[in-house]
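A single chain, nothing else alongside it, follows as structure tokens in the form predicted alone.
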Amino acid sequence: MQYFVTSDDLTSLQTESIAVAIYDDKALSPSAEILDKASNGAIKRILETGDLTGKPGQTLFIHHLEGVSSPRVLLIGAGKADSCSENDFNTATTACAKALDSSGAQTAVSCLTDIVVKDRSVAWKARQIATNTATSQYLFTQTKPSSKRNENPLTQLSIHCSDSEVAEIGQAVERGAAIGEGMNLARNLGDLPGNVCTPSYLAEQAISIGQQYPTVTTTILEEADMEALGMGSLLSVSRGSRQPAKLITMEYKGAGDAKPVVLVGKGLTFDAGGISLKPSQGMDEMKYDMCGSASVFGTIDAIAKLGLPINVVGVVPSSENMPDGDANKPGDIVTSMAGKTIEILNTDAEGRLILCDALTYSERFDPEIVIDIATLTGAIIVALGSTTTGLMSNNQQLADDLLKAGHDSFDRAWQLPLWDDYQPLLDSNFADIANIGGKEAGSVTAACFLSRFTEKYTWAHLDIAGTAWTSGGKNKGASGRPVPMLVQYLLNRIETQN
């Protein structure tokens, strides 16, 4: 897919389709007004028939409009002209992309940046258009060859703007496309079944990224390497699986010797719960327990495409959690890389067991910031649903920066407390720390557990159990979140430091 920016006259554009917005009171966007005037009121006459009410996401093609060179004009419903929300805008731009992709038009011009979204710039709208266009074309085919792409898909999209906006919009579109492609990579990894996407498969994909981008160096640690480092917590989880664990690092170098931002992604490629076996209903969705790692892959891919001037290290501890004769048992005690002993009261709280060693390992990169991303707790879904990512941090400035990045990208997070008051819930009679804290505040105590291994640096934790995928039905699948938030955080960081 190629993206361009144009400020040429709409009526004479040589393109196969032009997309313009219509509001629910039959009002026309500025671009639609131009085409309506050129066609002697044809668009308004069509709206009078009631074929399109302007509801967000509604689409209607008009062919061979008088006075317009393009053979197709696509009308897109955008809701109320004076109160189009971010959700309405995303609904409209996604519907636009899908309609164009299935129309037979291979080139198109989008005029949807002239939709007014409160407190959002034209650059934000252009970036969302590019991201939503990229993600709308995602199709999972690797294990479903019957899924067929459109015979003549959209291959070129131009964003229409004024002459003065061309440079700004061009950069926004480039970033939006990279984010969308990074999300699609994360989605594809998440959607793969556990018998394909194993820890070894993830390692192979990391090696492939290192081969694709000269700025990325990939390193894979095997179980023997981890044992030599004392990663008893991580390796205790993999003992129950026939798939060997991997510790994957992808080092992106874009800023010389500057201290890096380290992204640690939970890579449980399948989580049966171990001896504390999960219920069978919905257990197939535990292939998504590696979506934290998938978001790290997607973020590294996006920033490498963009060539951002920043250093980022992706660290992915990857394993399965299976109920084998050698698997962890409730009551077992293991020793982490940090030397702290952990009493395993529930083997289904395994994500924190692999993350804690990866967080200790991250110290060797002398990081400026460490952010872990994990489908860590069902409790976060109870608290925040599937809309919002849970955020906890040992540094308020970092928390504020991530909240801002979530707002800027519309991939939002909500901060939960990480107070010392919760730490006693993890007390153990037999080890330095227990791996669960009881029924109360499950997401907070999980983060409190991780915080015991992050005392040497500035750290934040993103619990994406509710936002990483959609359960059940025809929309079931990985979301690619929080790639937009993570990339935006890095972009904001670069801007602040310059």
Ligand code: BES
Contents of the next structure:
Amino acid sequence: MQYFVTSDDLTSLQTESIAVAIYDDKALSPSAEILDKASNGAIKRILETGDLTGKPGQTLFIHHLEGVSSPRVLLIGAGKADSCSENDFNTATTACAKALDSSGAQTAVSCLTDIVVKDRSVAWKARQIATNTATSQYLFTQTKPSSKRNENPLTQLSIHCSDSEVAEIGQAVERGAAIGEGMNLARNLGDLPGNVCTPSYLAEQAISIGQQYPTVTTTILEEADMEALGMGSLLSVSRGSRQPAKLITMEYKGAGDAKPVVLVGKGLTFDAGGISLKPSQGMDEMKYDMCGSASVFGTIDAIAKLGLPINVVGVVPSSENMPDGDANKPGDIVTSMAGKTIEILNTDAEGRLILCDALTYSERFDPEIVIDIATLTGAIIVALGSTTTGLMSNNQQLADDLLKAGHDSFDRAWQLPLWDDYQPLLDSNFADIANIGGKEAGSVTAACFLSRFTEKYTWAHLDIAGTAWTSGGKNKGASGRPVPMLVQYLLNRIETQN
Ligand code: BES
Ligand code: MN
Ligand code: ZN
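The form predicted together with the named molecule is what I need now, so please give it after the form predicted alone.
Okay, now the whole complex, with that chain kicking things off.
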């Protein structure tokens, strides 16, 4: 897919399709108004039929509109003229991308940047259009060869804007597309089954990202290497599996020897719960337990594609969590790389066990900031549902920066407390720390556990158990979140430092 920007006159555009917004009560967007005038009121007459009410996401193709060169005009419903929400805007632009992709048109111009979304710039809208167009073309085929792409898919999309906006919109579109492609990469990894997407498979993907971009260097640590580093906690999880664990590092260098932002992604390729076995209902979904790592892959891919001037290290501890004769047992005590002993009261709280050693390992990169991303707790889904990522941090500035990045990219998070009050819930009679904190505040105690291993740097934790995928039903699958938030965070960092 190629993206362009154009400020040319709408009526004479040489393109196979032009998409314009219409609103409730038969109101026209400025671009729809231009085409309506050129066609002596043809669009208004069509709206009089009642075929299109302006509901967000409605679509209607008109062919050979008089006075307009393009053979197709696509009308897109965008709700109320004065109050299109971000969600409505995303619904409208996604519906537009899908309609274009399944039409015969391979080239199109989108005028949906003229929809008014409160407090959002034209650049924001252009970026969302590019991201939503890229993600709407996502198709999972790797283990489903019968799923087919549209016959004449859209291959060129131009975003329409005014002359003075061309440069800014060009950059916004490039970023939006890179984010969408990074999300698609993350979704594909999340959708792959556990028997394909193993820790070794993730390691291979990281190696191929390293080969694709000269700015990315990938290193894989094997179990023997981790043993030598004293990663007793991480290795205790993989002991219950026949798949060897991997510790994957992708170093993106875009800013000489500046201190890096380290992104640590949980790469649990299948979480059966271990000896604390999960119930069978919906257990297949635990193939998504590597979505934290998938978001790190997607983010590295996006920033390498954009060539951003920043240093970022992706660290991915990857393992399965399976029941086996050699698996962790409740009550077992293991020693982490940091030297702290951990009493494993529930083998299903394995994410924190692999993350703690990866977090200790991250110290060696002398990080400016460390952010871990993990499908860590079912409790975060109870608290925030599947629309909002849980955020906890040992530094309020970092928490605020991530909340802002979430707002800016509309991939939002909400902060939960990480107060000392919760720490005693992790006390153990037999080890330095227990791996679970009991029934209450499950997401907070999980973060408290991690906080014991992040004292040496500025750190935030994103619990994406709810936001990384859509459960059950027709839309079951990985979401690619929080790639937009992470890329935005890095973009904002670059901007505020200059
Ligand atoms: N991978 C799960 C968390 C999870 C649950 C992700 C549901 C997505 C959907 C994690 O390893 C886990 O099992 N957590 C336990 C922790 C508990 C044993 C303290 C949980 O949330 O039940
Ligand atoms: Mn688990
Ligand atoms: Zn898990």
